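Form predicted alone, single chain, as structure tokens, below.
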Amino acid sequence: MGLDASRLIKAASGFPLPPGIHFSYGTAGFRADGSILDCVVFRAGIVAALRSLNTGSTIGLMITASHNPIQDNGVKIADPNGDMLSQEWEPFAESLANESNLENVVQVVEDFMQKNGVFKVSASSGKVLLARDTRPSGGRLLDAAKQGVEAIAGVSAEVIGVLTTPQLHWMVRATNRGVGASEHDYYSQISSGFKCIVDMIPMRKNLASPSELVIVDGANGVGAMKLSGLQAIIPNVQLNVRNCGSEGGILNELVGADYVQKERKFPQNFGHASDLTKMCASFDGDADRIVFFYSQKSEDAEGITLRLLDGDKILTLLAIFIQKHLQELRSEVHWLSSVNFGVVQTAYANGASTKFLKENLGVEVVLTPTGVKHLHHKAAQYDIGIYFEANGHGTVLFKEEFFAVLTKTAPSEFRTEAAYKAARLLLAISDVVNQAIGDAFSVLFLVESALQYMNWTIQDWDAIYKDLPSRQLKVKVQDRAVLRTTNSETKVTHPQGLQSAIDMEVAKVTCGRAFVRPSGTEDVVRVYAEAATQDEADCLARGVAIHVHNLAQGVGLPP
């Protein structure tokens, strides 16, 4: 087989599985407290280091703990296009992950290296990239991935250091494509294209200022010390960076784009009345995330509220100026006429937000289970897909036939300028964006110059559509797989009665819509419910949670 089983089996005696713990593979790796990952994160390194040598291409490992608390901390594993581990692979990571005996480990590679079709690895050779985010427990966990990886004989490792997730992605993806991949590089793209988008705005009179004021939350995390970089390059824009982390605050605590979205408050540091009508933008902890906010009066006019634009509306904002420029091409280049241009979310999008794309602008909606892998691989399905989770994590996409039918066309072969300035900016939307994976940085910027192009406000972006009132809980079950849901997780299949009964709660209340799913990492159904008024959402929300309860204790369904 090529594999070197005492060189593995010295290595891993290294790294002891804690007792009693079950390690699931989430929808992005690994996560639990830091202190118990050493064993995890040695054998995520295993997964990628086979994952290197049976593509023939490098992948990418990273240690981070995205929103969660600072103690814990998890691991990420990045495909060679930048994106996702593939979903293939997930059993195998977590079966890997879960083993106590050294000889099995052995036994758990040479079966899935047989059936993959990973041969000679002695011969062969692979590459990893390996980075972390700011988290104390980091280093630590860096160094196990790295002996991970250097268990498995040809493939060797490449410490970067302290990145964001999406900088080690988009390092990856531009690696494999042969293309420069230092940080410096990721810097340059995303403001050649910015630059780009901005030097085509439409010479009109009361444009808005592009030096305006752009407020930052960075989670006191890793976002706000490489934001530096992008400062430094990109003139447009006025930064004010708050938690930075270098004044005790602490990671994801009581700020980040999480905090924000899900508990509607401001983050610390934020909400005082001299940021009153100011553009806010909220990064998570590892810059994967990014929702933005401003604050106005209250109605009662003695306090100050927030309005928050989450990932439904980043998607609506990106859907609205891309289609602007599609349009323009279609209409004036028939060979591209054909190109289909689609939206994906997730069960979670205000209803709102779908109603909008739907019929204000015609677009293609599709709904994907929860989590980023499987939106990532539905919006590439599209000439250009853009997608977004409410939490504010996502992407436009770019097909490669379609990038590269831009990018040798030549000005002549469009019939008119606005054809051919519609062509340009495309090209220069897909370098701001990050097209591997969700990407804080990238999604500040294109939102930056999509307002600025169109000469909106926050405010005005704010007016496009007014969200539905929603409320989520979630409900403790001995067993949340005995809950099945169809593949958009919009209906209950089992058990039998759950779904009627959702059904009847829903019709008690105005523009009504609720469903229940299982968590994929605890032992909860999570409820979401949406309506007219907050008082009703609260209402349906409770209404089909008791239910919920009820078939948990046994109780079964009111008649």
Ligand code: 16G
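Positions refer to the first chain, counted from 1. In this text, rigid core is short for the largest set of C-alphas that superpose within 1.5 Å between two forms. Everything quoted here is computed from the prediction, not taken from an experiment. Compared with the form predicted together with this ligand:
- If you fit the rigid core between these two forms, you'll see the Cα of Gln496 move by 2 angstroms or more.
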Given for the second form:
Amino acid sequence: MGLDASRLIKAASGFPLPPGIHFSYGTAGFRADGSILDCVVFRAGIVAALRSLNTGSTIGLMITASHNPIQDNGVKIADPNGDMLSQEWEPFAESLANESNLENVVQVVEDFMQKNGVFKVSASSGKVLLARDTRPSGGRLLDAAKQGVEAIAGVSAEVIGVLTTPQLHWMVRATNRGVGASEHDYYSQISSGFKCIVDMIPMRKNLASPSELVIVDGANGVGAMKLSGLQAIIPNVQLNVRNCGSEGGILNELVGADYVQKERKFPQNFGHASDLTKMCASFDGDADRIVFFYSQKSEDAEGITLRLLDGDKILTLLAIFIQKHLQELRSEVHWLSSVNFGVVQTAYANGASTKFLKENLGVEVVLTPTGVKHLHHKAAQYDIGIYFEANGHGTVLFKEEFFAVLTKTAPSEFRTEAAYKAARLLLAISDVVNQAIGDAFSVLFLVESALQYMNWTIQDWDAIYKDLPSRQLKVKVQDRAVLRTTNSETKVTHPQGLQSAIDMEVAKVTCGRAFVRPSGTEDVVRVYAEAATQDEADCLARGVAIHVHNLAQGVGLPP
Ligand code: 16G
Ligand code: MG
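Output the structure of the form predicted together with this ligand; the preceding block shows the form predicted alone.
The next block holds the full complex; its first chain is the one shown before.
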């Protein structure tokens, strides 16, 4: 089977490339103003179709720009396991997206297929599941993606419609595993895992009463809309969802996980005196991220301040919860004694969290560069691996072999009741988490179940460790690509002299740490600094930002 060139050219001619723009495959796919993306999305449809033929599996394509403003849009591709498109395909996706000559489009596709033996490995037919979030340009772009998929003979496009990003990734994974893959199956799996954990709570008081209220900021996006499907079937959690996109709220504007985490501010419609101390959670625009927060009286008792529980705090809570049950299993079941458990963070992880995980929990911690694709693959190497970015994106992964052992072991093979219970709890956790990708819904219910299980309030959880003060800045430079990093972005290799300048600034403050990296989603260089006090963290970030500005512009080091 080969490529039907005339079919491809005919379809591609309906989606001309806008002149003078280069589209980069960023940290997680293409993103730009929604009005100029038709061509890129159409061609991403071609990539997804070829990937499906190449793997012999169903692939996913999601139209979203996550936490970006409402006028933006983007496209992400999900691989057969539900994780992000293999990085080996990114250069192909990028060169295809930027080819202006239609004959050359066919050439780029043919060359790539030949080099990678796309049709040698392929099944005779492929399938791509397509979904979008609630952005106004979504419907038009979804149609462009569908036409891109259908431009490749033998591949069918199934339009699912409006979903959260993690729902689509979950469906791709479930489809390829041959298990129920509908939206309802997704809600049932989370709900039954949650119920199972809650049913096992030791000496549970007030069994009939619903748990504490969680107030959710839906970012005026698809998460707010879809949460009701889960709420309808989940027992014992009272949710109050705000910023649902009705009443004039705009997607990601002054709301959402990214706003709360980066600005350290309450999203719109939060921060009232009546919410004081209550547990709150904020989703991002496509509900693949979540952060938690609550409000407390300021030290001067005049105002209300926000206490943020970010991805690092989520990771630490889940590590405590999972480790407790894993230890039970390891000590009682000899053939599970070697099960390994590790956590994955990035350089953005607050130093206090890493210290707690290593020193208090004794857990193995590894760092990777920013971007889910890096963390996910590292975490997948453990029998149980947890990964989280500080921005709230993360999940828990169970290695297939370990999962199979847990599932297949008969109750009588566990020496103690406690070990059997621990195994059941781990299985229930594996149902609540979305093993394809970070998922705000899964994490919301996993965190809620862990807190209920340990009888903790959000304040107890917050008190596990105290964050070191930190500061993030952006620096606009002529070309951010001149900046190159190594060691999971903790050290700069280019431009020369920048790393020693950063080291000099770090030495000026107590417990200082700082790094810089080019953003993968914005045209800026990002600066991160932490230190013993907020003033020192601010000062360190400023000092480093000045060096970045000078060196990247070729000004040289200050005297
Ligand atoms: C994307 C990534 C996220 C990363 C962020 C960094 C996925 C699904 N999302 O949103 O993991 O933290 O980019 O953005 O991979 P930056 O490169 O602009 O700092
Ligand atoms: Mg997102």
